[in-house]
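Just the one chain here, laid out as structure tokens, in the form predicted on its own.
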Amino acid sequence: MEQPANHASAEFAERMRAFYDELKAAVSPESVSATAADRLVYSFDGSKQQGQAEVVVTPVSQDEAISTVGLAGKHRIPLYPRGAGSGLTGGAVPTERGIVLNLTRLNRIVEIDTGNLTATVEPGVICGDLDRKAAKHGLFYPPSPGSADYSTLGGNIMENAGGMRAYKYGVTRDYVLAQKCVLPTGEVFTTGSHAVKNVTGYDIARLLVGSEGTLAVMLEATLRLIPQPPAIGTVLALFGADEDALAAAQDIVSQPLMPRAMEFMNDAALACVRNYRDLPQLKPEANAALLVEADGPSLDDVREQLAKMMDVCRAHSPLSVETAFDEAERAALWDVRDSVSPAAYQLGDYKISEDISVPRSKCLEFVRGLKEIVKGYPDPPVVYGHNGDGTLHVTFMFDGQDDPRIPAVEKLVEEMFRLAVSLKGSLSAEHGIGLTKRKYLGIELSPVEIRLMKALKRAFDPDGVLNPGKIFPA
């Protein structure tokens, strides 16, 4: 094991090296390493946003994490859990000097029960792949961030991740039954229950759940699984003006009708794919998009499902309608959604992505509001989402993280964030709070809420040690 470099305080260097020396015992050599190169990659995520490990840890086992935990929490060494590091706001970023502690190793599917509908699943399982595992038993994972094919669960569940079919089916905590943690003391315990019901005591598995890391380490979590549905049916609904679009996603909203997923494109999302790919489903004259899919027990049920929103979708002057039910048909159809992404990387390296979520009925308003905020701002936000469950991602791309743009688009966002939580929305739908958010938490939350929720991380983590400088202001 190489030895961690020594940058910090000499107080600081002795817990260190007594938390290095107890750790060579617990550890097998090959799950740790102080060299440059791996506390440069663990040192940032998603966001872009970086920080400074010291060492980073990647059990083979459970018992190493739990040896990990323990000792980081006996030596107030910090300890930043990580998965994919795919997280967009810095939850997984060292803001101090301290332990990543890697979680990708642990990524068996303990057990698929038929019997009971339920998954067991270690942290660093990738989401997709369960959801892959599962459909071979006829089963289904529903939660579907956007970053599905490599995302971990344990990830997912700290931030309570979202994604495509959360209009329908709920976000990651309405499919969590049961939790195994460490606490920094070492301790192990075992919250929630396998049965579907369970009232008793507080919910501390549910807690968890977005946390961030801040109050326990996931070792183990028990997440339900539904019948596959066996028909899908997609429609892409190509439009002239946003507006017209969003209006038409309130109608659907309005109506007793339960799309699976309802995708939506603004102009500058939809000129960023035409550059990024040539795709001709994609029409030239279409400046907005609302892609909407629907799945039932029956190919007859989900044509009658998708001709009801077709219909709505009829009476704001689309541009064209188009449908599919074959699964290559469907996909080309998503191309459109899963390229805006990548694409807006055309426009610059570096990326603000906020996530916000305001009730469903007011998707349009807050899009009208926005413009409002950004008029006179030289290069509009690509703004796409999930509206059918009221999530809108509003991008701003730039040259690096010096572009002198950068000042006067954070005082946008935060406009931006007033703007969703006056309209009883979040300035978090799914991406969590983390680093870039912290300074902001008080527009949303009272203080008596930041009060309970600091008492709450005292109760479970006293020192500090997990996660340190995430959600709460500096």
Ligand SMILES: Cc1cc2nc3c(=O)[nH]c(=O)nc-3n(C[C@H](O)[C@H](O)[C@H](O)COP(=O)(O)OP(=O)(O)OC[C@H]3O[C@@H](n4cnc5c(N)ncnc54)[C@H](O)[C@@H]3O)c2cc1C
Given for the second form:
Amino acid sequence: MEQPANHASAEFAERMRAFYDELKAAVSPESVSATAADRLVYSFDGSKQQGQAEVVVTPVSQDEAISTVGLAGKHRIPLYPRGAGSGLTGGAVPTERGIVLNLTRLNRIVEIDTGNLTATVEPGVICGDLDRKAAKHGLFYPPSPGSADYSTLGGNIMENAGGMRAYKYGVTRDYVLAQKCVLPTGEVFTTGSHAVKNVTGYDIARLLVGSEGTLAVMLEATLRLIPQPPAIGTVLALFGADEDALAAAQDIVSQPLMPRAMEFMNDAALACVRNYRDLPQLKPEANAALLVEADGPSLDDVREQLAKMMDVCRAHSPLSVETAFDEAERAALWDVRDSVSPAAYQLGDYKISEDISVPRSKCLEFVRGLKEIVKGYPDPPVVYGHNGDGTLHVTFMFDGQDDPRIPAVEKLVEEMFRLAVSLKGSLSAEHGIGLTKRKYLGIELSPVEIRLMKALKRAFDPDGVLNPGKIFPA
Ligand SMILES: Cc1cc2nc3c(=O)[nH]c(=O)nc-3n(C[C@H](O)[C@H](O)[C@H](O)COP(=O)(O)OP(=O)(O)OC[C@H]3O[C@@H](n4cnc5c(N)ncnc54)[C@H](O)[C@@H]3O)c2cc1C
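Could you give the coordinates for the form predicted in complex with the ligand, as opposed to the form predicted on its own above?
Expanding to the full complex; the earlier chain stays at the top.
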């Protein structure tokens, strides 16, 4: 086992040495790395925030993970749990010298229980892999973040990931029944139950959802599955103005219609996609798009639902409304939406991308207010997202992290958060607070709430070993 270079204080170095001595006896040498390459690679996440990993432990068994967490607690070494590192707020970034606990090799789907419609999984299972495995049993795991093909269920649970299907099916928290976790004391506990109903005491299983690795390390989770909906249909409606698209979306949500997805893209988003790839379905005159999807027990049922949704769209002067039922044709319509995030990188290699939420009926009001906020700024943001559930991603692109435009945009972002909260929304719909949003926490949370949250943190982790520097302002 290669020891890390010692650049820390003598007292920290002593604790680190003691940690190492005991770790050697508890985990195999292959599970530990302090190479410069690994320490660098595991110091980032999708936000491009950078920290400094001292050592990376990649357990091959739950016992190795339990030993590592317990020893970190015993020797008071900061420990940073990590899934795929696709988080967008720096949640997995090691802010102090410490241990990155890379959980990607704990990736067993332990059980699909078709009698009880549950799956029991380890944290490193990729979200989309569970959905595909469940589908073989006619079952469905609805949470589907845009990162479903590479983000882990551990990361999804700890960020309470949302995604494309939250409109109809809810977010990750709605599917978590039970969790097995380890505390920095080394104590292992299981919380929640495999039953659908459970009101025994406080709901710790769901409190841990969205806790961003600050309370406990998850080793196993039992998740609810539902039957696969047999039929799906998709609509792509293009509009000349974003106000028309958002008004149509608002009218859909105010009716007894239940799309499984409803995604919005503004003019800047569509311009990026056009420059990025040639998609004939994206007409040159379109300045806004709505992608709406419905599922149901039969194709006839889905056609009927989509007909009603298209009627609503047609009342708002669309340029075109296109439907698809066949998988390949649906995927072609989704290409427009799926291209937005990569296409935005044509405008720069660094982004500030926020994920505010507002009540579903307030998306139009939010976008109007946002336009006022950014009025004097020359590069309007790319706005897109799951507006069916009130989530909008507002993305500003830059040339590197030292771009001189960044300080001005940070001020706009703060105003934008205040607008979202004034509309009874939130700073973060799904990406969490992590590092990047912690300075804004007080815009949304009252001092009482912050005090209660800090008290909970102390109850789980009195020495502040787990993921220090996250959520709460410095
Ligand atoms: C292109 C793109 C699209 C995205 N689309 C969406 C979207 O639609 N919806 C959405 O919600 N998010 C989205 N995300 C953000 C990101 O993918 C999610 O936050 C995801 O849940 C992170 O999973 P991960 O495995 O990468 O976790 P990481 O980034 O590694 O970690 C996330 C957090 O979880 C903690 N953690 C991880 N595993 C454990 C564990 N076992 N125990 C305790 N704590 C743990 C970490 O400490 C960290 O705080 C997107 C990201 C990208 C790059």
